[in-house]
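The data below hold one chain only, encoded as structure tokens and taken in the form predicted on its own.
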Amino acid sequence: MLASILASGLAMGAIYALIGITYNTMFATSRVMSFTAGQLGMLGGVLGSLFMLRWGLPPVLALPLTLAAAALFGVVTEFVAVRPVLKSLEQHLYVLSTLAVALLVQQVVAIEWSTEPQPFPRLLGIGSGVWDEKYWLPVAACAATVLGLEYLYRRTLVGRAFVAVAEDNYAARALGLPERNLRIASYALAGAVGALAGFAGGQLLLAFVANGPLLNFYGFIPVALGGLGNNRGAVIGGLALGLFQQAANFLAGGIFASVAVFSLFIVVLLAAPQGLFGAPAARRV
């Protein structure tokens, strides 16, 4: 039982962490919390199943196609739901604009795909029991994403430009950095990360349109726990959430597990409003 809790908890936690990183990546260059992150995860599972089961493509082709399609959706989100809001004085309208895009995508997928969960194929056919690939693939995808982003941000000029825009977009623009193009690129990158979460976790979550709102909620918790913009905090928060959720499922089950998760979430935020690993907001005087 303990091994099952650890395996499923780490796998689900890695998926939540990837969605949290998706939130952070979009927020970094736009200061907008785009509520399409969960839909990106849902699209990763649906498109992966479409390409592999209905079109008969091998995983080595289905994965890049899925990531490219989700990256394109990320760019469309920036154009349609984010850029008009950034030009407005009422910038909190991003809540409505990104939610509208998320709901629109969910309805289109429900009509064109199905409202019922559809199967997702085995990718590698490796492992069984608690060592089955459905448990370790999301963890491996999460680790590869974190390492890749660390390399991008610390070792490449584009990554350093991302960091500069995230720190102070006005100063970055004054230095001649293409702030708009970097924001578009960050939304494309976020789209690929979100889709990777759904693709790597497809055997656990299946190809299900209802995964969109589920991942939106549970993917936001690691961001709040780890501190907004802190990818390492999102990973730690996501893994902790996954383990706690699976333990609650085994011990209490049903709706009580969700109550336990959100109760813990509220307690942590009351104790540390900026998140466990976030820095308190500085106020200029």
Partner chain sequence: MQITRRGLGLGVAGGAAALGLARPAIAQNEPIRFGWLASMTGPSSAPAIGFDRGVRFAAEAINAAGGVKGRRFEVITRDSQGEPTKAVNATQELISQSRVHAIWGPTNSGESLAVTAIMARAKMPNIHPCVVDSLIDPNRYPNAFRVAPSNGQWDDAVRRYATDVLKARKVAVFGDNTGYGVTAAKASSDAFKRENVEVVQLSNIDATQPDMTPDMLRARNAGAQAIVVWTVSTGMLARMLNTRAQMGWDVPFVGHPALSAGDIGGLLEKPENWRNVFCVGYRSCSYDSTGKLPARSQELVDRLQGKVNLNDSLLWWVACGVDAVNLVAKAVEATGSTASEAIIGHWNSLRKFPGYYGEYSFTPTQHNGYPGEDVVMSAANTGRNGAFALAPGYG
The other form holds:
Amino acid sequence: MLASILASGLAMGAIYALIGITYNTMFATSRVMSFTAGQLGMLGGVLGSLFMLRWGLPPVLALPLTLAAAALFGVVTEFVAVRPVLKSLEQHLYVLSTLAVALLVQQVVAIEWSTEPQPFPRLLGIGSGVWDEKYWLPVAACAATVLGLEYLYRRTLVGRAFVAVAEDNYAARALGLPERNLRIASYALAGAVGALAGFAGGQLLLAFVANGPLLNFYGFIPVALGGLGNNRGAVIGGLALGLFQQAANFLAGGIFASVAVFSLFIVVLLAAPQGLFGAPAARRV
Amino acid sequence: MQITRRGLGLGVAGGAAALGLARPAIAQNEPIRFGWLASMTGPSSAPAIGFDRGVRFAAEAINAAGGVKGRRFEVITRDSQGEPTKAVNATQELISQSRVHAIWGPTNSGESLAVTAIMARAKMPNIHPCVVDSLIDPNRYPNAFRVAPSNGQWDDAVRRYATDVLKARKVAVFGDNTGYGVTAAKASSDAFKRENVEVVQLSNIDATQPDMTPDMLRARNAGAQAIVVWTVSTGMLARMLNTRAQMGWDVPFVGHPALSAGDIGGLLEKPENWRNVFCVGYRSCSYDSTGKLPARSQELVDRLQGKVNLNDSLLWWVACGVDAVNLVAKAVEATGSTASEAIIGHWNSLRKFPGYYGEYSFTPTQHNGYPGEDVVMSAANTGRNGAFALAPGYG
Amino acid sequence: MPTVAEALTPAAAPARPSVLPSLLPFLGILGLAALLPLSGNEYWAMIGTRAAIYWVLVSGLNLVVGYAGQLAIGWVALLALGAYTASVLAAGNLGGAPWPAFLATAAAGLVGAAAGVVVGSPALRLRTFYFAMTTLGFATIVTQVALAWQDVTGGGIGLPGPAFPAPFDTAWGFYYLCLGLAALCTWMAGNAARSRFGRALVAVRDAEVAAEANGISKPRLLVTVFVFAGATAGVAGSLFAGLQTYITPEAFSFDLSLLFFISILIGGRGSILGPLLGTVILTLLPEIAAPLAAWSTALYAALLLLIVLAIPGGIAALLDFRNRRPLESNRAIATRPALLGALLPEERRRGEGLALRGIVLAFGGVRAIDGLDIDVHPGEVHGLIGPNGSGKTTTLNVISGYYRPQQGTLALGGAPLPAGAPTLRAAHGIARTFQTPRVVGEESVLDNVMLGGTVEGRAGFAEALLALPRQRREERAMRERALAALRVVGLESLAEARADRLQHSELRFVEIARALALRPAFLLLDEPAAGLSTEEIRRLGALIRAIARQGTAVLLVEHHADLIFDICDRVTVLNLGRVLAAGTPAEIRSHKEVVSAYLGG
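Go ahead and give the structure of the form predicted together with its partner chain, now that the form predicted on its own is out.
Below is the entire complex, every chain and molecule, led by the chain shown above.
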């Protein structure tokens, strides 16, 4: 019983962490918290199921196709909902613009796909019980993403430019970095990361339109716990959330589990407003 | 046509009221307006989509035959998207703006609870298939009639099957964490306890929980001999059935009709995971031991052939939609009037009205029209053309 | 420069604008709404009632979101709480007799007010998006508790809403009740928005530091509006339950919460009319789109996107005709120091001198201020100069309370002045300006200057809501004083212009006017001459002298050596956080080290 709570808790935690990284990646270059993060996770599951079960493609083809489609959606989001509101960030119009895009994609999927959960195929056919691939695939995907991003940010020129833009937008622009192109690239990257979460977790979450708002919410918690922009914090926060949620589901039951999760979330945030691993606020005067 | 009328909005509303004065003169020729409150999009839209097929089929059939005493039968659909606030607006719109003569729906309990009093205030003849017991109360809502079983009737059938056929003395009761799931699971558990059946576990599970193993293990360790489930979430049901197979546990499942939903088939890891699962069904929509439907149901299926797809829906949804239209049409035909008192009065006098889904009987004090004995249990994995085989133990 | 006589002629002061033009749209909407029954159609009664109820909630939430800039996205939690409170009490489910509907509604308002503080309080600690998510968390908690607490709330089955007595028991009767409450809420929210509280909220949103310097305590202010926004939401909840006739947890959906929030953002920040129209439009829109059934939500989303992209300022910006008129192009700032006498009368409290002793402040390992002693005397201009990084602005920030020094004391007239606590400075008569002007761009110049008088307001928030006599009297006085301050700096003709339309140099004088509106005993000026023309600097110098002559102690941080030596009575030269030299301008001018290190020979 403990083993299965651990397995599903870590798996869900890894999915939440990946959505948290999706939030972070978009935020880094644009200072925008985009409501599309969870929808990207939903799209990963739905597109994966579409390509594999309805079109009959093998996973090796379906995965890159899913990631590419989601990356494209990320880029569209940047063009339609992010770039136009960057001038007036303090007005919080991004809340509306990204929300509108999220609602649009959700409604299109609901009508063109289904409002009921649809199957997602087994990918590798490896493992059973608590070692079933549906539990470890999200964890593996999360680990691969974190390592890949670390490599990107530390070892490659593009990655360093990303970091520079994330740390100081104005300075980076003054240095002549192609800030706009980097932002587009980060939205594409975020699209791929979000879709990977949905794809790797497809067997757990199924190809289900309602996963969008769900992941939006639970994917934000790791960001808040781990500190905005801190991917390692997001991973730790995500895994902690997954374990706590699954344990609460079992111990407190379905009604009180979400109450427990949200109460803990609020209490932790109040105790550590910058998140557990976040930097303190900058000086104001 | 509807778009322009609504689009003009407020400006036209005043004019419409003025025209209203002239209505009685043309009343005998105007169409019969049938309001249809459907939750066609949003979560759990599958039943409404099924009902809708039946409604459209029946309305077209009536109009093709020249209407009801020469009056066209017009269906006015409003999608409430599963939201009580939208359902309330849509109901008032059907009553006051579209001036329908009767309303069919809503199709889920949350919406129905919100609109029942509003329809009662307008004395609007209303038939609906929602199961919550308190929705039917001829004293408070003399206008509301149910053409499906109440939750109590479902509950009785499930409980009887679990105790009498499956001989379970210890059961685990599960619901999801929606309003319906919480209420239904509690009511079911209470009823088992009243009959001295031990409820070893009563849980409300978050329908999005990815893994049901811990809850199922707990039920097995507590010695459950049957699992009783109340949810419309196909994802949750499929996960539970898959978990049962992985545990190598052959405990029977009994409960909500959604256990037989076609979507579950796709979500199961193996087809045999669907065995030993019994859900609420209806005699009219069940195959007997020779694989035959009742004659009258077969007649409907034949008529639907090629016009309505039954494979991804349920026969009872479609049949019930057909019956809803016919109940209104026959009331107008019998009384020659679309006045609400006439329609309600006619329904109050119905004895064994031969619908396709069931034979409905109403009296001024009994608005639960569906015959309880027609609620049966089906084998969930036997779906064919939207109908199911009777569960073992039903003759 | 105009003579005193010229400046005092009534023509120089802008006529007090009539409130009628700004009231007309509201009266128009109310008039149209009162005529709605002519439709003779109860469907429109329902939609109209719904819009009115939503507006009752939004009118309060608007102060939180539109004015204070807090992203309270889950305010449906309070609607649910109000609805359940009223319904449970009206049904008598808590034991005891069923409550009358109006009493239950009042109770819902009280419960909402208390819960508003609980749901809102994380805003005192959390940043925008984080706060947004905590409000959503509360929304989930409220509905889940309603689901679980079956004996009282009916659980998933729910319970009937309160039934309002005659004449409010018909569709149109109830409509008029809700319309009346909506009008009342509009009036109250408008009163609050146009009071010092409304100005303070916007200042907290757009210029938090300046708000603190003017004595505005963000926590207390936010808690006050959360109480109001919670109360209107609670009352709205009771009406909502009455309209729905029956409530279940499912009725309080995220979509509904979004409707409230979006109404405000597309309505435009810092406006009452915009969000009012936003609420009405968003309530109507799904109804008009209803026949499109399945695609109505997608259409709604597309429209939302279009509105955000096409009119980012919201409906309010679309309707702001006044600020589209071009401002006079070749305008000059004509300061009138002679008018200071009216603003800073002799009988106001006389400053007693500010003394800093042994102040040490280090950031990390760097000592920004390292053992600083300074005395600023009433009636004197005290110059503070030094190279970049020598600790000038840091010293101002210590005096203003933004920084808490590690060592040393501050004293005001011999009494110790607590370190830190920037919001307490204004009450001590300490006013300041900033290196980069911190004004509220979206507010009028006059409103910005009136912010300076905030600390002297005595009328409470409730008096502001109801526009009671004391509040009106104070508001008039603040307005007169702000206009007087604007006349002193020569910007009164721009009083009604939005501040972000002014030039940089003008904003510097707006800040000075705001500081003067406080009638300061101490005035801290941080590089006020930066970016000004020679002529403007000359006028500024004369103005500063005149301010000091009225008895105010002025501490002036400046790079323009000429200005310093022209107008200062005393100069302190800082280097690396220490006093390099101090004395009269003549002494400093001949100080060898200063000349070599700073003045450059």
